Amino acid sequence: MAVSLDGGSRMGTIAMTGGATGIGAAIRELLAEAGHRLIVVDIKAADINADLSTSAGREAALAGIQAEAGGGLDGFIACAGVSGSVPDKALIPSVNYFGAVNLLDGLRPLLALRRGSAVLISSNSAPMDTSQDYVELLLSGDEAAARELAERTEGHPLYSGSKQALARWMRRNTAAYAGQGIRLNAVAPGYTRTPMTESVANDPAYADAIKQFLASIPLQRAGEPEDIARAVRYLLSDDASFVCGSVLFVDGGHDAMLRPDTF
């Protein structure tokens, strides 16, 4: 059963990751204040403090939820991830795939113990042209081999590798998870403004692209961290109970208008 999210009188226990800025801060309030119990895993300031680029890192995050969820999780929200500006290119394979999809194979007995459902955070950029044998590294598990191409890499098509092999292995694992009443979807933000985003927008080398990306969203302005809270919060509701397997664009419409005849 799912948790009820939408004013219902079940409360849920729920796990995220990247729960202290921008998106996760979002979403970690508007659960919390539906008081929901959240379980929060992050580099710092998180109930659970882990660095996810990392297998003892991983390890440390999983005994901690797994300490504290007790009977079950109800939810699992995956929502740490680094920039394509990240002076460490290597972080972005190990953050943005390997940090979501071990901490939710990990967490997977006790998401079934509740039928619980899991929000995967992708990206509208995944379904960009990008490195394909960068993304197959990802999903054959190969992170050494992911990490070192990733070093002589630009930053872009990591980002964007990385959200399409989140939300590939997502699809690739529904049938399984779902068999044991789990529900696995993603939400796959466009700009969004965030304090990371807007360190971009306010630097003069990206300041005109930015203000050009901008004009090009359909519904003309950029998204703000609450409108991909209250979709995450859809999907792991009782709302979204027949939702499996599933990429929900939220990102003003620029998806549908770069890829129009493709869904």
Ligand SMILES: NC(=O)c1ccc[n+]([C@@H]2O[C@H](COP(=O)([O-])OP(=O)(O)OC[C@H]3O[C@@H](n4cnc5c(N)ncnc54)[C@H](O)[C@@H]3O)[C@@H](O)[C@H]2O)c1
Contents of the next structure:
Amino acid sequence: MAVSLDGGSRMGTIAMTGGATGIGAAIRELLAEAGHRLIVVDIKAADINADLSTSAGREAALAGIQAEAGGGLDGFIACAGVSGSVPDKALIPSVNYFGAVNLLDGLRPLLALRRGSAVLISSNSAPMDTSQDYVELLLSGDEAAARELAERTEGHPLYSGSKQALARWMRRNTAAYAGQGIRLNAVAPGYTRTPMTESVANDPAYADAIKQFLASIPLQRAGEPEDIARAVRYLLSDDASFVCGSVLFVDGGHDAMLRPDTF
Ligand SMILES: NC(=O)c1ccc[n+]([C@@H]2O[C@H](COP(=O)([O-])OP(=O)(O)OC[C@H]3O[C@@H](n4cnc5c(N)ncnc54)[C@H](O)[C@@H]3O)[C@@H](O)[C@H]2O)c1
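What's the form predicted in complex with the ligand like, now that we've got the form predicted on its own?
Full assembly next; the chain just shown is listed first.
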């Protein structure tokens, strides 16, 4: 984005996925308040309604964004995602990973036109134990095999694996995108109060475990969607003009507490 005197950013055109609820809705509101033009893709309540779990949906999303932003994009945020508890586990690799990287790849020429910046919403679960076979399938782009493996794997490692692959994809592609002036970064939120976490928190089977989990966060609270949105706004802005290829943990200190010596 172009430099402005206050260190922030001039109004820009920003595309994003997952803007209907939760973290994405907070990002959409914060950026719209700052005067940016948002083009929102989601499966519901969006400028472009598209199902990012299918290649047809991703193509429709790309075509819609291209039609709206012919002059180029200043930013892109991949926020759409499903949790590890979703009944159809094949959605986890398809939405969380392919729905993000396929769109970003397709939007690369539009981002290059404006030397834009992209932020992928990963998770602080990304460094956790997962199947490396699964992560390698994602990184190799083999969606059919990743979906097939997902059908017979537990949801939670599938979720953390999808978020690990997303962060690794971002880092692997940082230099190539930077060569066109595009900054890539990721945000790794910790537990954040949204419809995604609410459904689990309200389940009596998990209520106690969630309470203990929240009590273990060093800052002693859950994240709010706005905490994550402010980090995204920063990464897109010119205040972050030399921040490139970073995974920014926004998790009240949880990752640092759990993995103090690994970064
Ligand atoms: N809430 C947390 O604690 C937490 C922690 C770490 C990372 N995240 C990540 O943050 C992002 C936002 O999650 P949230 O907590 O706001 O949840 P959410 O359920 O409120 O938001 C997810 C959004 O993705 C959209 N979406 C889901 N499937 C889609 C599909 N097939 N096609 C298009 N859009 C689809 C939903 O409609 C919704 O708007 C996700 O990527 C999630 O994995 C959340």
